[in-house]
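Next comes just one chain, in structure tokens: the form predicted alone.
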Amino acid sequence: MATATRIPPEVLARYEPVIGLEVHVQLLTASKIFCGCSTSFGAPPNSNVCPVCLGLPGALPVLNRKAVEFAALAALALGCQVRETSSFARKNYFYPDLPKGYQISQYDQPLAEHGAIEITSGEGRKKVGITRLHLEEDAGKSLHDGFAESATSTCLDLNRAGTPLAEIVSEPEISSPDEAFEYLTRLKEIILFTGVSDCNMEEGSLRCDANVSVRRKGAKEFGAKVEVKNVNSFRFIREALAYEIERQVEALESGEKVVQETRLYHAAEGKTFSMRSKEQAHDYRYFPDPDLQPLVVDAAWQAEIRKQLPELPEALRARLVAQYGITEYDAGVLSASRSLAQQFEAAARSAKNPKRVANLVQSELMGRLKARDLSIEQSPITMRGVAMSADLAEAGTISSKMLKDLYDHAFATGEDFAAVYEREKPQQLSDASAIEKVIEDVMAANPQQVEQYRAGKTTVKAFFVGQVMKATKGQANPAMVNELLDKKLAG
């Protein structure tokens, strides 16, 4: 991580970074949160608009009731509280690429307030709570580059410009730039197990800003803020945050003030550098939107929300580790998707022993999907085929070096394990006696390692091992020749 400053740690040991984060998730709705047009990524600029998102005179909005059913189950995935009533206001700002002047957001009664995110910290498991959720609109885009144009002029692609958000406010409760990368890598996987977004980053599906301050150790009151925009990932949020927390401590050490300002974080440099100052709520002159009743969602609607509530990693990684006898850690690795959870499920539940199964997901599986960088839902051998090879190895009817020759296959021809398997037929080779031909054969064709083994090197038993397996084509028993090997071996 590259930073500017190198402050000595028993000096940053004096200070205590406060950190808020602001993340908004474009919920995964067909069409924008006030007019029908599509919010599908990667169309031509400007072809996804109409007047409503357009800001022309006369178009008056209307509410996307998916919009609101994403939020609320998001919210009630965080704990949040929904509110039984909530409003819309105008934000006021001029921006380019804001067409009406304004923003429809929520301001002083939003969605849904008082949640938490448990995640883990230096000092063990610790909550950080949510202030709120609500939702608003999104803006369009500012195109700088890539055009004819582009050296005098700014392009606009308004196509985004009325996506539906919802803006997740965490309180200032995070102590550490790992704590921020923890808090978000846990709330990604939250939104993702609902379902509501893609949280994709690269299409601008899920987006952060950073509040940060720092302050003496023991001290009560607040530094000066400072929010960090325009990071694209999680990591480069942990370095900005670092960044900065050593920016702000080398001004106080030196006597300066630490201005409240809007920074943007040039990753590549792996500095913040000053965009403006940053603005107070009082400069947006928020008010209630004339054009939008108020948001009543209701105990009845809140209840029917709420059944779509899927079960959320922190209990589904419990019940894997109890119901199928799996490590923390592989269930941690089983559940980074819902369907990767469910589809592990699957085939656990069909398996004669699940543990193989998430052994085999995670080394033979995932290793390879990642090489060709596929994903679950991509791989040609499907759950079920990986539940059929466990039980094959389980029973000892195919040896791990089949089983990996047969992945392979599958790979390379884009099958499932079960074409692959019906088609090449590997047996493992269990006659004892012929076992017993072949490792007499190697003792014979290696006198001298025979005699090293009995002199007492023992370690050239592997040696024997690889020999009677490369003999017989992977295919002998592997328990059965260390058994027999020991026998032939002791004389």
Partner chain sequence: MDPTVLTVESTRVAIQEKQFSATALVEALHARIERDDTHAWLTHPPERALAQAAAIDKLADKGGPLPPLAGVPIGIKDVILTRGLRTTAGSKVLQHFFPPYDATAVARLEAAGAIVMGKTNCDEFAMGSSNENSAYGVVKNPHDKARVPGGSSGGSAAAVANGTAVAALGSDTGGSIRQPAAFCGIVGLMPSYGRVSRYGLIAFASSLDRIGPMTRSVKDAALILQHIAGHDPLDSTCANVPVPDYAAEIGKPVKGLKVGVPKEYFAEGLDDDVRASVEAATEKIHQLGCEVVPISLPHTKYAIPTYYVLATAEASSNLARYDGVRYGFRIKDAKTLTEMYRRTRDEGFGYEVKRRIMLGTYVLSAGYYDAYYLKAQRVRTLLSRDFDAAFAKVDAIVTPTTPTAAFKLGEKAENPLAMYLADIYTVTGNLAGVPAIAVPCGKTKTGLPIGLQIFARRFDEPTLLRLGHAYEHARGAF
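If you superpose the two forms and keep the largest set of C-alpha atoms that fall within 1.5 Å, you have the rigid core. A quick note: this is a predicted structure, and the numbers were derived from the prediction, not measured. Residue numbers count along the first chain shown, from 1. First, how it differs from the form predicted together with its partner chain.
Residue 146 shows a C-alpha shift of 2 Å or greater between the two forms [criterion: core-superposed Cα displacement of 2 Å]. Superposed on the core, the two forms barely differ at residue 288: its CA moves less than 2 Å between the two forms. Remark: with the core as the superposition reference, the CA shift of residue 357 between the two forms reaches 2 Å or more.
Alongside the form predicted alone that was just displayed, please also present the structure of the form predicted together with its partner chain.
Here you get just the chain by itself.
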């Protein structure tokens, strides 16, 4: 990671960073927030536009009810209180991709307030407060390349103008770049669970600005705040914050002042650069938008929205651990997405022994995924495949050795378990007389162990099972082996 300087850790330790994050997520409504245009990504430029989102004279905004529901659902998932009455305000500034010369947003009466996200930090668990979640419209896009006139002109694509956004503002309660990373990870996970956004940073459906200042440990006053913009991954946020903290500490250590300003992060260089100072900052001249009525989300509507609230990641993980006896780590992996957790649970429920499904995921699937650096979504063996293998093992149709071989095969060919099993279905030895013959041979070769068993040390049976399976190259029917061994060993 690039850093401004090499500040000795003991110097850095004298300071405390104060970080607040502003996250914008695009809401997955079919139409825009104030008109009926489609929000689909990747349409030809300026094809999803109308008088309203083009900012034509005389056009007026009409609020999309679905956008309110999506934002309120996200707010509830983040533990916010949804205001019964919120209002829209105009944020005034000139920019070519902003058709009306103002953005319709919410200012002094946001949709929701007072939420929190629980994160893991170095010292354990901590809550980061969420100041507010409000609704606003997205701007269009300036396109600087790829057109015949690009050398002399900038082109505009206003398809995105009017896409609904939820802006989620944290309290300045984040104390390190790692905590910021963790906060964003948890935030994204929760939003994904609600299904109101795909949080795709590459497509810009999740964007983050960071406010960061440093102060001497124990100081009550905040230091001068720097806003870091243009950071397009969580990893870069962490890097940008680390850089920025060191830069500010270095300034203070050398007796300079930190200038309140907006800075841009350049990922390639790992550095932030000044974009505009406080003096150049916009005066947005917020005032209530007279074209829109106050937004009322009354108790009945809130209750209706609350009904759509899914089990959230934190609760889901706790339940998976309790219900299936898996580790917290594996519960974390299985709850990577709501759909994965649903697939897992559906598979577990469909299997004869749900715990065996959980065990197989834990003992057989995870390690193979890790070894190949695959995410669980990329696993060749689906949850349905795991459930099938669990049932086969449960019935004794395949031994654990065979199961491992089949899993290896599936990972080698990229096929799901069912396909591999159908083709490679091992010819199991289920002929009682043949198994008896093997057992007799094993017993004859190990008279000492037979005596131990007959003297009451019945645990030796496992040794015989192993020997029989080895002798049959794992193909003997385990249930029959067990049954026949009991009979033979009993004498």
